[in-house]
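As structure tokens, one chain now follows by itself in the form predicted in complex with the ligand.
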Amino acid sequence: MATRLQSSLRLVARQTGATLARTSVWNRPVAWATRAAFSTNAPHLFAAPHGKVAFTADKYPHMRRNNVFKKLSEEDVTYFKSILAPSSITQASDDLETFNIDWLNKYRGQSKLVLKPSSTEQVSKILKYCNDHKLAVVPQGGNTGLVGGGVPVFDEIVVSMSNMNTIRTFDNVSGALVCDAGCILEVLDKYLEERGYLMPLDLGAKGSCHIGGNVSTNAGGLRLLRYGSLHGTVLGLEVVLPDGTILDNLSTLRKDNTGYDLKQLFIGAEGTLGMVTGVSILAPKRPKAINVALLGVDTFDQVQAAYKRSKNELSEILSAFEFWDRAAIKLVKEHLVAGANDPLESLHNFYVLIETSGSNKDHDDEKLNTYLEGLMGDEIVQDGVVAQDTTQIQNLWAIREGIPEACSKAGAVYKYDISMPVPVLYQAVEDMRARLVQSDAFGDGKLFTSVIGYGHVGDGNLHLNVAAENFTAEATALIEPYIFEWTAGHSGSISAEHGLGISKNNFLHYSKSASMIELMKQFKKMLDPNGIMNPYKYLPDK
């Protein structure tokens, strides 16, 4: 199928009088290099030694303890050893750090405690305890979200959903997949795999992210252009709310229209209002036929116009459709193994990543083919090759999903995750950059060193990162509030997927108006009147 592919577009070339160059592009053998994909299994896999990193109590010193919050005490410890073995208690300042410390290093929390249940009983039987006691939690899934979310600001207690990955049940007929809220994504995934299904989402967080995770963040991902989001594809959860009240939802109904979907309120809360401790969750088929090409573009208005097509002419076959920009491609190249497998001659200002998946091979080759001959005969890619096998499109992915690691790697990064119209989408990228020029502050031995740009078009989610040589008072001042007046002035939103945590939780009045903030106010003090649950985050302190 792939020689099909290959010659057609030859022939197109040849019809439509592109040069040798490009024809060529689509029959070159894609170069692999024989190296592993990158993988994320590891959430510290880059992180900078712990010592380095400040405690978030010294970096922002105008965030206080909240007294209010009961200190631990050698009883509470005792409590938390009757109800749990002594292998879900860690209190050792070494094994703690992995708990306190963020996937960005850049926030550290002081907890000297995390508790590891294993069944939604105990769950309930802690969160009672410390409501009861008023000790602070927070929720912690796989530790890799990006807004400082998941770690402690002061003391508070860590209770990770490690120890509960469970799978309860899956129906083979419907699709629907009951499990506890530890279960790693990719682990979910590949059950789904064997059984002809896949999960509704993926992310470059797979290897370590859990599905409560990604349900209390409604995290999107690559997959979101075509299953949508987790409040469509969620059926139910299970919540232990911090009275110790468990909230059976667990619903593997498609259709119930019976009073408030009250499982909705928990998706991205953000382990504000309680603790999931079960996902119920409708997975679709897995696709026979998965084709990825990756191109190269010189503008951001032919990413735009590659995508009005692939909306046309892929329709219901498109699955993703990904960019990133030249400054991405470098720090891959530089940083990641993944670099070494650019399979595209040159250096581009512009990557486009398209993915299709279907029900038949043919049917999508033909679609694909006729889609790229398009763009070709049109110029409006100059480079571009089509994976010819699974190998192929795990690493044209991997370039993809390492970004976020590469970016890591090029300092101290300031993520930024905006959603607005397609059209406008770049010209983040592109003012922040010329800000940063404007202000003496881009560029080496500058406080900026790179202005990275990256997302998922499909969606209208844009990844601005901001490489510094070190998280300061002074860059922070530079970029912010500056980039989310300016995303409020595009009629976007400060936080597309990443959620609030900690880094944003005190610009949320650029997206949503006073009386909606308040009203979510409201339903966190009616949940959660002591506060206990991940305090300092999501809702505005100022």
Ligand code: MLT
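Please read all numbers here as calculations on a predicted model, not as lab measurements. Numbering follows the first chain given and starts at 1. First, how it differs from the form predicted alone.
Hinge assignment between these two forms, with options Ile157, Lys288, Gly244, Asp189: the rigid parts meet at Lys288.
In place of the form predicted in complex with the ligand, the structure of the form predicted alone is requested.
Partners and other molecules have been left off, which leaves just the chain.
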């Protein structure tokens, strides 16, 4: 059926003068690109010399260690040794660096102790002791966050979930999976694959990130269009509160209308209210048929037209609708092996990657074929290809997945993760580029070399990357707070899926009202009166 589909598209291409689905076999090797992104949200965020990451406290001069927090003593360490195995305690300075520095080498804390509990009861004892003695704590999963939320700022104790990695139960009728918070996302997905299911979220960092960290940051990713956010797919949580209380809400029920839905407080709270130790999540059935198409279009209006039509004509089988611009594909071609996988003959202003997934290949192929023929016939699409096998699917996705890494190779990249109504999505890129041009700061030999836009059209989520020669106060001042003001002015959010952490906490007022922020502070004060959980982050501190 896939071959017939491609033949039909060739016919449409001849009728319209366009070229679609030319390539039947792509045999170039693909190196999977690792998602990487770099950002800065303060004038002092410069790379330290000789590759040494500067302390976060030095990058944010306004921050001061809260003297309410006790400093770690030998007596404290002795207590932790009484409840944990020697291998579950890290104190060596070289080993601590892994936990003190985030994976982007942007943020660096000064923790002197890492604890790795292997049970919820041990987490409870640790937090109770820390709360009683006012020892600040940073919960840490796979340390793949993008806003500095998972590493210390000063000398907070790191509580790593790496030893809590057991799959507790799985219901192969309902698809309800219950597991420890330290389970790696990709491990869970492979476990479910063997049983005909899949995890409802997919991230570039899936080989390292923990499900507990995903929940705590309300991670989005590539499957959100199809399966929704974690606010909908998480059925229940097990959370240890700062005073050591174990909140057991690991329900596997899809319907439970009794009392407040407390789990929602902890989804996206970034470990500031308690520590997630267990997750119950609804896994959907794994699709049996997957198609991927890559399209080239001239305008963002055509991107929107293709998306609007995809909702009507692909509806229940549409699983991803991604876009990127000409600047993005140029960087991929210049810096990554994945750039050699671009099967389109010429550069386009915009690219659209569409994925469908369903249970009946003939049915899905026919729907996709009709949809693409319509786009070509109405001249919404100028060029495109449809992947014919798994390798080609991976090759096309490698282009999209490679964009963040390609951006990181372009220099110092200011990265922004914002959401807004789809009609103004790309206007953010155009307005930012125009601002830099008007400031005589864009182009060869200028402060900035490129402005890149890509993201999830179906989620209204734009990844705006501004590449500069270096991180400087002058460069930052041209972007911030302008981009946050622009986002607020278009009824958007300054953080669509990456969270707040230390990077965006003081910009929260651009997305939330004063009354909402005050209520958040009240929740924090009620659940964590001593403020020991992940301090200096998430909520505004100035």
